[in-house]
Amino acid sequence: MPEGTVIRPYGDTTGDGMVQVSFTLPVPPGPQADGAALQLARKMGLEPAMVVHSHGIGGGGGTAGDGYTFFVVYGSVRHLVDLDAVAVEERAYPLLSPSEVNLAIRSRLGRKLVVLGACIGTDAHTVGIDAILNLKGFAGEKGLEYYREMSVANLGAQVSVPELVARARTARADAVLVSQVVTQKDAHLRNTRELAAAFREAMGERRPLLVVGGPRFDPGAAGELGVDRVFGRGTTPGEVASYLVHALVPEGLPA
């Protein structure tokens, strides 16, 4: 491990600055395409750079591979990383076991915690919300359905925002969890802002806790998106359960 807080990428030898990037250019595969990729790499600060892989991916209206080329480029950067300047979203609550979560809800809230989960918009990828809610869970942890003191409903995929608001109102949900895996053209950000605005308009300050998650979210963007918490990739059910207790079942709340 290098000493100090200023570091460089590692490729073949320590501190050589070597990185690998991939991208697509709207150019048919061939020498000109490789040259264009190297030009872009140099403008990105990779010097020297080499194209280690390229292949056509179609899109030109004719033979497959005639319109676009995918590249993998390997090269060295001069940029340094200052670890002291890295800002991360720190967890402000302890991780609790399922028994501790159940005890906190039962003793402090005196009723079950009502949780709804869904994928909204056109997102049909339920792997994220299933990992958090379903009994089988994720990464060796049981999902929220395993927690006796939680009433959990997984609404599945492609749930419209108005439908989710209506279901949350009917169920008197304490928390709404939304997973967004489809992120093309920042669809996950637009959908989250729509979600936050709809709940704010329909329920005001009495709205449920809004929690969103997915692989492309910035955990520090909750305020900007209008929700209470954002979880990124690798989040486990235990982290979400612990957060729900932290946010909805404070220690001073009487039973």
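Each form is matched to the other, and the largest set of C-alpha atoms that superpose within 1.5 Å is called the rigid core. Numbering follows the first chain given and starts at 1. Only a predicted model underlies this, so the values are computations on that prediction, with no experimental measurement involved. Compared with the form predicted together with the partner chain:
Residue 203 is not among the residues whose C-alpha shifts by 2 Å or more between the two forms once the rigid core is aligned; its shift stays under 2 Å. Comparing the forms between the two forms, the C-alpha position of residue 228 differs by less than 2 angstroms, with the core used for superposition. Comparing the forms between the two forms on their rigid core, the Cα displacement of residue 47 reaches 2 Å or more.
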Second form
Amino acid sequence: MPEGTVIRPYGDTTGDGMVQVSFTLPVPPGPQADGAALQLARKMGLEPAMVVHSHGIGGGGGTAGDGYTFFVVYGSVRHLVDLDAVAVEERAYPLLSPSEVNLAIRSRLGRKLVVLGACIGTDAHTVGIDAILNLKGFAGEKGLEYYREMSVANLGAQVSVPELVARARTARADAVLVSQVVTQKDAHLRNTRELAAAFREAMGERRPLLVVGGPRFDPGAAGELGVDRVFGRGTTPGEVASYLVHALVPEGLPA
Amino acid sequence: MTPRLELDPLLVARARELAARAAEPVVELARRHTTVSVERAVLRLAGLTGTDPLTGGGGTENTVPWVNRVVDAVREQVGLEHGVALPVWHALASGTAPSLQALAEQVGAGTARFTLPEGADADRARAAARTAVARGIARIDANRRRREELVATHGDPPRRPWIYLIVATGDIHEDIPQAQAAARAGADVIAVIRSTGQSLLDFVPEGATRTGYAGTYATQENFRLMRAALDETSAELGRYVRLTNYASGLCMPEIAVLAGLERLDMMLNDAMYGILFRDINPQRTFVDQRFSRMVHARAGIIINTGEDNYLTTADAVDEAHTVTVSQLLNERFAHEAGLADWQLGLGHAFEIDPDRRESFRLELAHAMLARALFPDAPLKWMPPTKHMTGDVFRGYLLDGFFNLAGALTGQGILLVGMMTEAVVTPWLSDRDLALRNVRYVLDAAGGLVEDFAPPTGGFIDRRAHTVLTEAVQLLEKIAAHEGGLLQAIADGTFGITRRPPDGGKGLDGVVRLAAGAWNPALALLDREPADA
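For comparison with the form predicted alone, provide the form predicted together with the partner chain.
Time for the whole complex; same chain goes first.
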């Protein structure tokens, strides 16, 4: 480990700054293409840089019929890294893997975590709740059904708020997840307030954790809407699962 | 081509007998029911296309096809217990509308009235329906002949396995140049992944689409555009490039029909995937898959099954036998629907944890078991995904071993693995590097299948035997299960999900058939093609 807080990349000698990059340029292979790659490398701060490999892509077999060229470039990067200036963004809760989620529930809750999901209002688009709950999942992550320590029921679309409250009570749900994808004139906000009010009225303090999500929601609006958490566009099942553990599973080890 | 692995013939026979027994109640269930999608597929075969213009607003996802409107109207007025054909062609034969399209528009206007014909009226309706649906089936037959001609003209890929590559931009007009470039770079089969969530839509979107998310909508027009583009490329390359899409989800029967009408060559079509991974109702799935497979059989389409998916959720060693069981069930359902062995792209995958000792030998054992158990099926060999971590260098090596296992064990269809799996949707250079990996391995070791004969009693032979034995044990449990396969699925036998027969999406689209029910497509598909 080098001393001090200013460092450079390490190839085989301290301070040599060596990095390796690969990229594609939309030009046929040849001397001009290699020159273009070197120019890009210099502008990226690699000096000196070497194009150690290039080949055409596009079915032309290395001729001008190839419209693209792939490069592997090695070079010494001019830039310095100041470790003191590195800011690490802390999440309010850690992102857990499925096995960590399962372990946390099993060891610290000691029973299955019960999760209900639904679309409320007139919205028939279950793609959001399905992405989070279905085994198939989303963005390469399995949905909550994949988590052995969760008992998950997906009630589907157009579930009425009173029905959702009744199902949550019967199932003793720990968390209720509601997704709204297609919405007009802020119906998603009205629906969410109605949801929060109905659970408050029916169950008071003993209501389940309320989580809503959808592309039109502002993730900062949970308090204003009367729910515990709002997830926006691009949320993955792992983020939701990690949040549920954070919010519902007691900290620390069991006795 | 078939590697030498001697399986116990008694055990193999027992496995097939049990698979047939487990499948039987489900086949019976499929015979006794129809679904809204099966009935819509009948109307599509009869040539009904387009959407109700009055249902627009909100783009592709919110327009209702005429086939949905007509089936819903028939269901509301007389029920679907007798199928859609009798009331629809009775209305046409009675002169209420000059054509099926005009009748659909009357449904849109709310003026169409449907009744169930009897006696001579029913005979007349049956004859008219048969003629109309036979035109669609004739087009499917003509496409099959056309494919055979094109394969004869341009030729098949020079070697096995066929190289299968995915495009998925969401925009059919972007997909086309990418697919053509992939074919020029060596892909033999192009698959166009569908937009996220299409499997849960209870209608098929229409037209050329540019707005899919993480994939492109399967529509008849998108099928036609892509097939035409690949026909051009096939002529240019002197090699018939095959096109694949997905006959799965709630519209499985309709998509199968559209694939036949537009000469797609392969379709993803698993008996249980929708149930387990998409929470589609089991009864709906089994009724739909039987019809869709009958269409695929007629169209000369190769189906691809989805066993690889089990291994993305369960351990690839502990649960290896569930893959074998599912392959045997898929084979049974496929044979029952009329598919021949050459049409069965049974799935399996290279998903064993690479940190496990002997992982490659275990992969070879599993791959050879599938090869030996289904010697005449083209087996679809799927690359690692679960253990692709973002370390692209390790991923590239792993894909190389995957390709080697494919070559060594004589797989039929090889899906090209991407080192950037789980990082980005493949870049141009990722596809190119992945194809270079495949080409290197097949050029260097493609013939090794001839020399590779694991010794009897050795590690690979013993492991294959163990997995087959475990598969037979599981099949015994399923066959002996009170309530059969449906209840076994409800109990969580496959994957880790439990799917009760009355749960999941699409159950309300399942209808028990009444006496006298009649489906012209089933009647015609049960017969041999006229001039095959």
